[in-house]
Structures are given as structure tokens and as C-alpha cells.
Amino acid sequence: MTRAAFFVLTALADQPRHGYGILREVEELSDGEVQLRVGTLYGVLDRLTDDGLIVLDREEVQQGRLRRYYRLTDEGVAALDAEAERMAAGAGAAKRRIAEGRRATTPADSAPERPTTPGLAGGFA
């Protein structure tokens, strides 16, 4: 699943949304990292519709413009849930590997040796 598809599905997880609403929600959910262009959004919506993950919920005319609202199907919810689980498992594996790497590069016996002071143990007369 592409990052754009993941965020579009996530944007639709709580309620149906129209295209502009999806664009805004994706940007907010991704902390601004994913900013979809309109052409990209409708390409993703077409693919998700073809895959049966979303459907057209309704159409409304607002200020003379047609707005199409999309919503997740049960298959879309399952796909989003599975992707979220896969990503969480991957993130967990990465964090464990990073922690193991840090432990391996900082051995406990790498502390600097303490200098000895000659003569304090009876070396001078």
C-alpha cells in the first residue's frame, strides 16, 4: 500500500469526506509531510474504489459545485487495520534493532582506565 493510499484510507476512517476534505485531513494526519495534489488524490481514489476499499457515499451540490463524498468499505477498514499492524510491527523491529546496535557499540568495559598515582602506596622513601 502506498503512503498516499494509507493516509487517504486513514482520512476516511472516522467519517465520509469529499476530495478537498480528504486533502486537508491527509496533510493534518501526516503533520504536513504528505501533501497530495488533486490529480494524485483522484488517482488514488479511483484505485481504492477499483480495489473495493472505498465507495462513493453520496453527492451534494454546495455553492453550485458537486461534491462527492467517499467512505471506507468493510474491506477498506480491514486493509487499513492490516497495514497499520504491519507498520507497527516494522517500527517495533526497527526500534529493537537500533537499541541492540547502541548496546553493541557501547560496551560496558569501555570506560577509561583510572590513572594510578605513583608513590601513594608506599613507593617513596
Second form
Amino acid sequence: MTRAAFFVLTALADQPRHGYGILREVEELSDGEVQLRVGTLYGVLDRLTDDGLIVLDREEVQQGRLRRYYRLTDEGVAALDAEAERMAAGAGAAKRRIAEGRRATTPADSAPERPTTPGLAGGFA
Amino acid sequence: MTTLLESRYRSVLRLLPAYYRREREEEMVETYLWDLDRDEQDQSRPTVGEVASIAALAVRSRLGAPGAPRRYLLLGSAVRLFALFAVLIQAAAAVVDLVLEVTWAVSRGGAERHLFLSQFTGRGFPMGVVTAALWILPLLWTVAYFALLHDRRGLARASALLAAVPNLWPLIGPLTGALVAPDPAFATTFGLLAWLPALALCAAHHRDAPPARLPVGSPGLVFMAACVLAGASVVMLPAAPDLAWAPASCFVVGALGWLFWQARGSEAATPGAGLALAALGLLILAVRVAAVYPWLHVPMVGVYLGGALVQTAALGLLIVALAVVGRRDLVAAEPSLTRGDVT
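Could you drop in the structure for the form predicted together with its partner chain? We only have the form predicted alone so far.
Complete assembly follows, chain above in first position.
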């Protein structure tokens, strides 16, 4: 799943949204990192619709212009959930590795903790 | 009342095919104009990024996007096959060219070996690097071919674009003084021979396109067969080869084989293949004619001229036959186009 598709699905996870609402929500969810263009957004919406992950929820006409609201299907919820699990697992693995790396370098860096008292044989342990 | 900005957005959206505009235009205009103050709209314009994103969507929606009418699905399939066949032919020609050149250099003794190496070392560092790049980069067609058929689309796109760079040299070289200006028609068609397939690959083998698939055979066997064809054509008529010879030989045999295969009733598996081969044949014919034309009035080896003219005739006949098959596919798609427009 692409980053754009992931954020679009996330934007629709709590309620149906229309095109502009999705754009703003994606920008907010990604802290401004993902700013979808309209052409890109509709390419993603076409693909997610074709994959059965989202459907048209309703249409409204406001001031003569058409607003279409989209919502997640059950398959969309499952796909988003699976992707979120996968990303969480990846993030967890990364955090564990970082922690292990820090632990591995800590003894060498903390020289004062190294025993400096003479051992029984007169050397240093 | 329509604002100037709305009119501008609607003008940009005209890049999209009619079926897509009917379905999405009102919704997209609403998305564009949602939070813009109506009084300020006449001072704004669509940004370059917005226009680029619509242009990309326009290309994809014409090349077999989800829900597209059958005519566009056929066009998308044809462009993908055009890119695949062209990449295969370029890859085979590049490998054969390199293998034959190295074989010639190492099997003829010290003088030829020195001549071969001096093209890299004899004209200073920058030209040596350029010559090495011109020599090595076409091998990336092979990477692009196998990457495409193993669904590594990003790698295939990058490889094809890099492999196409040397075909710009006849256009760029004269500007740097490193190359005598070739015939403009040849330089242009030679550039198009690489860049049209590379751009077609980038446009049509996008992330949402169906995976690339050969009409027949495994990728390795088909590649080997193309190399054998290209190599045999050069070895059997060593006085004839120019830059169009091996690709044209590959194409003629491959297209003939496809026509026979299709005549036996196996056409259903490859929609758009006739159109793809006709377009590729036309491109190779243009290079073939441009390569031989400057030599028509020069006393030269008759084998070269004869070989080029035979290839030209064969290409012409094949293009006509392929165009007939391609047109039949298009006509067959028209009724579905009408249905697709309604849905």
C-alpha cells in the first residue's frame, strides 16, 4: 500500500469525507508531510474504489456544485488495520534494534562503571 | 457565476478524457475551489504542480485506468506491449553489439585489441568517460527488460531512461565539438527509437497497470531467441549492419512469427499486440530509411544498400499487415466504448 493510499484510508476511518475534506485530513494526519494534489487524490480514489476498499457514501449539491462523500468498506477497514499492524510491527522492531544497539555500546562508553579494583590474582577483572 | 479561476481549472481538466471528465469534473472543481474566497479567485491560477498531477492522471486514465472504456484499455495494453517489445529488441541489439565487438577485438590480435581500447583511452579523460558510458549504458535495456517482466517497475523505468541516454549523443555530440554532425533525420529518429519506448514504459507501466507479460515464452528464452536473431543477422551479412540492421532483423522475424501465430487463432491472449507491433515497426522503419537515405547517392558496397532496401520493403509490408490487425481490434472495441461512456 502506498503512503498516499494509507493516509487516504486513514482519513476515512472515522467518518465519510469528500475530496477536499480528505486532502485537509491527510495533511493534518501526516503533520504536513503528505500534501496530495487533486490529480493524485483522484488517482488514489479510483484505485481504492476499484480494489473495493472504499465506496461512494452519498452525494450532495452545494451552491450548484457536486460533493461526493466516500467511506471505507469492511475490506477497507481490514486493509487499513492490517497495514497499521504491519507498520507498528516494523516500528517496534526498529525501536528494539535501536535499544539493543544502545545497550551494546553503553559498557564501553561508561568507563567509570568498569571494575578497577585489583582481582584476587593481583590483576584487574 | 463562474469565476476566472474556475474557468482556468476547467481548462486544465480538459486534459482528461471525456469519459473521466463526465464522471469527475464537477466534483474535482468543487475540491479545487472549496476554501477559496470567491472575491480573490480571479487573481489565482492553478499551480504547476496541480497541472502536472492532472496531466499524469490524464495519461493514466487513457492507458487503461480502472473503469476506463474498452478502447482505452486496448490503447493501454498496446502501449505497454510497444514498450516491452521495443525494450526487448533494444536489449538484444545492445548485447549482440557488445559481444561481437569484444569478440572481434580479442580474436584478431594485438593491433585490433589496441584499436578497441584506444577508443576509451586515446582521447583524454572526459571523452574516455563519455565513450565508456555510450558503450555500457545500452546494456541497461537488458536490466529494464527483465525488471519489467519480474514486476520491478521502478527499476525498469530507471534502467530504460538511463539506457536511452546514449541515443541523445548524435544530437548533443556535435554541440560539444566531439562529433561530426550526423544527418538530422537519422539523429532524430535514432533518438526517438530509444526515447519513445522509454517514455511509453514510464507512462504505461505505472504502479496501477497490470503486470507486464510476454504473449509467448519465458523472459529468458525470448531474450535468448532475440539475441540469436540479432547476432545471426549481423554475422550472416557482415557488410550490411548499421544501427538499424539488428533491431530491424529482430522485428521482421518476430512480427512475422506473431502474425503466423495469430493466424492460427491465438490472438485472444494479446489484445493490442497488433497496434503495438505496427507502431514499433513504423518507428524502426523511420530509423531504417533515415540510416540508408544519405548513402543512396554514394558509391558503396551493394550488399549494404541491398540489405537495407530488403529490410525497408519487409518492414513496409509487415506494418500494413499489422495495421490491418490493429484496426480490427480497435473496431471491435468501439461498441464497448459506447457502453463504457454510459457507465
